[in-house]
Structure formats: C-alpha cells, structure tokens
Amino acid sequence: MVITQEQIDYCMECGVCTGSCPISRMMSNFSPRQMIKRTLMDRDETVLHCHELWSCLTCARCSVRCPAAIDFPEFVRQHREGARKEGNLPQLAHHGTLQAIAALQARNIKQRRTEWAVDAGRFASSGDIFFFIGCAPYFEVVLKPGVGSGEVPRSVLKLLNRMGIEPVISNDERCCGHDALWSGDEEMFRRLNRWNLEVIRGSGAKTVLFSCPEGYTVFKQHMPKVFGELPFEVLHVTEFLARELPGAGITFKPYQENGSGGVTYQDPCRLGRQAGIFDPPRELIGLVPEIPFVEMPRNRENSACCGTTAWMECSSCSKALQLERLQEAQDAGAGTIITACPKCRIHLTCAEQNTEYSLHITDIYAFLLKQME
C-alpha cells in the first residue's frame, strides 16, 4: 500500500491514533496525529527531520482503530526513506551489528547458515516445503547467552520431522529484509529478496513456512507489491501446524504446572494486528491437556507490543513498555509467557533479567516439542 496525500486528507484529527499509541504514553512529544497534521500543512520537511519518526514501533495499534483507515505504519515507513536521504538516521541497537550482518548478506557472502541443523534433524535440498529460517541463528551469536532465539529453528525442524516432513533449508537463503524495509532502506530489501526468490524457486518448493512473523509479513504483504504474485504458498508455521498437527497422530502430555502459575500468550504485532493470525497459536497451545491458559487483559487486536522493532531505538521507553507487559502477565496469573515471534521472546527475556520477575518466557515451538509424548 502507498499512502497518498488524498488518503491522509481524510484524517479527522480525532486523536485516536495518538491516544492508542504506546510510545505517546511514554513520550509526550510523540504524536501520530501531529505528524500527519504537519504533512497536511505542507511541512513535510519537518517530519523528515524529526527524530520522533524513528520512535514509532509500527505496531499498528493506531491504524486498526483509525476511523479513516489511515495506515500510519506505512506512512512512517515511506517517510523514513525520505529521512534517510536527508541524513536523519535511527539509533541502532547492539552497535548496528545486526544491520551489518544483513548488509553483508545483501553482498552475497558465503554462509554456514544451516550448520545448526546438522544435529537438530533431517532436511532436504529440494522438495515441496521450504522452511525459511530467517536470522535467528545470527541473533544467537550476537546476543547474550540465554537471550537469543536459536532454539526456534531447531524446534520447528524437530516438529516437522515428527510429522514426517523433511523441509528444504538452504545455506543460500538471505535475510528477509524486514529491518531494512522498516528503517527506510528499500533498495537493500529488494537486493536481499531478489536472491531469496531465486533460491526458493530453485528448490522447487510449493509452500514456504516462516517461524518469524516479520519474514512472514514481508513475503505475504510486501513482496507481491514489489515482485508480483509469488509462485508459492506463504504460511506462518503456526498456521501450518494448526492445520496439520491435529491429524498427524501426535499426542501431548498433560501440562504440569509445578506451582509456577498459568500460561499466557503474547500476540506479536506483525502476526496479530498486521496479519490477523490470532487463533492458530491459541489452538496449538490448547492441544496440550490440562493447560491452565489465561489471557492478559490486552490481547489479540489490543495486544501490547514488546517495545522494540528493527533493532533500533531500544531505549528506556522500550524497557518501560516491556516491564509493563511482564507485570500484566504476572497480574493475570501467568508463570509462563509463550510467544510466536523470536524478537518478542528476545526483548521480553532481556527486559526480565536483573528484575524481580520470575516468568518463564518461551517460544511456542519449543513449548509444543517439550509437551509431546
């Protein structure tokens, strides 16, 4: 979608966007309504030069409530392209290491991207189902021990193997370009995915599975706009498992609480509000007998963001939002938070360290694998 001047002309200045925004609650100078108003007044250059443009989480809480249906995250994304050209750049997390890794992948470096899989399970070089790994193995290398999300691809591969599926995984896969796209570098996004499309086509895959919501929404929503209709089906792993797992002859052990409290689910912004996938993860959790599932007050369309996006602008504001979410889970009676997004798990786990919280934050695939008979 391209946000045109005509579309933002429909802005009613009702303030629902600003009132819904988690950043606006923490930063008094941040207002989606004011950004649109400045643009409407032909003062677009002030938006391009304001640093607040980079503070937006693009979580879409504003746009799903907007009575004029203005896609504010897309408005932000387009203006970030202009801001980058003007020299207005974001503050990068982890000293820009993860952005540097993506940039190297765009240069077609030789990778050892599947090394983790040698001892994790069985996979193929061609076939009907392609498992798009994403950058989870790199997160594990860069982040503190226990914070990274390397268990995600391992767990997915083991789950698929238990179902009799040996997916294609490839050393030639590249970053999906999500972070480049949302930080105003569409050219890098295009370079990465021209390569990814050729790799997937070469595998003969008819279905591509994504464990990362960001990769999923890139291929589901953004790639067709740039490259046209894709020659394969795009599914999030939770969609695929919710469809196929109940008939796969796999049983689950009854859940043992061990006094730690109930289990709750963190809706990732990209998977939930932006892709509309709310039920499949909950259906999968519900396959576990006797599970004490509880919902946090803010769930589904109203779910709270994990506080950081695209590895940038990780600040005290982000930390406050993350701690608020942990408190919400604890108040709901949960001892375990399950999420279907590697970054949600990373950010909430990082925030919990050195605090009084004792929540177990786990990935849905690792959780299901542990509960299997």
Contents of the next structure:
Amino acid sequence: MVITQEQIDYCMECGVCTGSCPISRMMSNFSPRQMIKRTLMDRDETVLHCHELWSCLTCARCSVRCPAAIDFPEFVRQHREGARKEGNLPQLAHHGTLQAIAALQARNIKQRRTEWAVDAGRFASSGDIFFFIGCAPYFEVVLKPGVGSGEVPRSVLKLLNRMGIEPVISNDERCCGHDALWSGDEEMFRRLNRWNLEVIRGSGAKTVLFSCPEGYTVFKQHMPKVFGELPFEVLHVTEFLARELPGAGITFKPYQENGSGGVTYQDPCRLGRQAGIFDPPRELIGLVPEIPFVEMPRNRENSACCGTTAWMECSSCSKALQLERLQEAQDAGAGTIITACPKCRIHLTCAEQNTEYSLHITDIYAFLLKQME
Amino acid sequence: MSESYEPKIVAFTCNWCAYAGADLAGVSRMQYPPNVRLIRLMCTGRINHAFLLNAFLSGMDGVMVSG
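Please move on to the form predicted together with the partner chain, as the form predicted on its own is already shown.
The complete assembly is shown below, putting the previous chain first.
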C-alpha cells in the first residue's frame, strides 16, 4: 500500500478516522491520524514498538469514511509485520491456544475437523460445492461452554441438505489464516492457504461457500493478491442462500414473538464494511413471515464492531464496546440479535454472561433453520 | 516409520505427587528411558491447554500430564 504526499496532507487536516474510531473513544491515547502522522510525517520508528498498533480492531469504520481514501486497517496490518519482527507482540486471548491450533494446522497433520458433521447431515468428498467450515468447531472445544460456535457449521450443513445440496467438507481443510494475516504473520497465512488450495482443487469444486466472513474476505480479497486468480467461485453462505433459497420451495413458519421483543441484525465488520454484503442477510431474515425486524441506530456501514479481533487484546475496552452494543440492541426494542459471523456471536454471548442483559444472541443460519417448516 | 523411531514426550508433573515419584525413582537409582522430559509444576491445576498445544508445536510427539 502506498500513501501519497497528497493523501498525507489531507490526512493531517482531517481526523474523521479518530472521531469514528470505537477504540479512540475508549482509549484517549489511540488515534489513527496521529499514528499516520508519527509514521509518515515524523518518521518516528518507535511506532513499531508502540502497543497501540495492536489495539486497532481493523474494523474499517475509519477507512470507509476517510475522505483521503487511506486504508488504515491495511496500514496497521503492514506495520504489524514490522512490529512482529521487532519483537513487539500482542497480548493473546485464551493463552494463545487458538494461535497454537492455527500454527499446528500449517503442518502435515491429521485432523478430525468434520467429526461433528456425521450426526449433523449429509456431505460428500467430491462435488461442485465445497463448504469451507472454518475454525468454529475448534472454538467450541476451546472456549467456555454456551458460546455456540459449533452450531454455525451444523446449521449451514442442515440448511444445504434441506435444499437438496450435499456439499463437500474436508478433514484436510486448514485455518484460513485470517488471524495470522491481521496479526502481521503473512508467512503463516501463505503456508495455511497453500494447503487449502490443494484441498479445494482436489475436491473438484467450482463454488466454495463460507459461513464465516473472515474466511470469505481472505479468499475473496487477500488470496488473489498472493496466489493469483482462484479457480473457483467464492461465495458467502448468505449470498448463496439469498440467491437460491427463495426458489428452493422452502417455506418458513411465522415468527412467534411472544413478548420476546424485536429481531435485529449485527453487521460483521468483515462481511459488511470490508466485503460490502449488507442486503443478503437482511433479505434472508425478511423471508420469515411476521418478523418484527428492527435496525439498531448504528447499522450497515456505521455498524459497531463486536469488540475484539484475531483472538488478541481482549480488554476492558472490548467489554465496554460489547456492552454498549447490547444496550443499543435493547434500546432499539430487540430481544434477539442475529449475526452472520461466529466470532460476533461468541464475543457478544461472552459479554452478556454475568450481566443483566437477557438478549438471545444467535446466528442467521441457526435462526433460519429454526424457522423452517 | 523406521524401527528406531523414538518419540519425545514431555511430562507435566505435580510437585507433590508425580514429580516426587519421579524424584524417588531417581534417588532409588531406577532406570527410565530418556524419551521423557519432565516439567515440574506446583500443581497440575496450573496447566492450560495452550501448554499442551505448544508442546506439540515445539516438536514433542506426546504430552503427559501427571498429578
């Protein structure tokens, strides 16, 4: 990424990024604009040693608003590469277990990644449609009970089966490297995805479906930069369902509100701001008759991040952002929050535990499955 | 796998039982294979799953938790 002198000049006179940044509101010493200034104007090399570099959520709320078109998350990502080389490392959540799981997958190992699927539905070992499960089944094992991430792939498989599709799933699939990439470890990202490409090519798939927005953006946006054009179509499951579900002859039960309040949708940063997918999930929720859908004040491009990214730097700041979001949903009259990202579901569910909030947090696939007739 | 394959095993041992047992084996001059590397913990409650995974990442073939 190249930032021109003109962009820097505009940048120094602005500050929309810092004004928009959810972290800046919680941590007064964090300012995207100041970080650009220190790095590009002052040539201050201590930026690579500063801890703020790891505080950024890379949620892209700044970059979608930036009038000078500076991609601040990408700027942060590149500098994290440098910081890592200098020994400036982030504070990992869950003792670094999830990073260790990803690193182990970069090796020639035998996984039991699809064990859950035997009870969940039907699948194939080769075919046109590959369902990239992602790491959600691992999250279910590592994280505290009740966060429900394993329900995401189970629901997707069941939904696809109901539509008459038996997707390919594979034990040899690897982590998509999203977290490694955004933690400044591009080499790990490359190693993992060399495996993934081999596995997907071997299945003969023409379309790869992602239920996780992180895997989706990695394949859609980052993989072509490194590996060239991919020999298959990359679709998020919400895109695929919004296209295929209305004509699949499936009907939905009317929503039974029973005093549980409205239903709202949390836009994941990767799926929304980064990939521009705002409408398909809303169209899918709209397929359910009598759905009391409400929008939170911050929605679509202005949506709020679920508070942490890449399993690192989970702090009081993250908790504050998460609780603020739960309050926002409650104030909007929602009793149910639907997300399209396993991590949004995990983070909001985790934040809600031991609080007075009693919102039902679920993902769009589990929700649709429950409403099917 | 060749017949001479020797796995490397890391054992996380509790100070008060398993480590004391290994220590007793040592002072009693009992022989045991050098494949196992002991790491003493004050309690196996100190274990978290990252220890186990990082052992594999560091090249261990097996992990034993004893205590």
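Under this definition, the rigid core comprises the largest set of C-alpha atoms superposing within 1.5 Å between the forms. Computed from a predicted structure; not experimentally measured. Residue numbers count along the first chain shown, from 1.
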query: Threshold 2 Å Cα movement between these two forms for C14, core superposed; finding: no
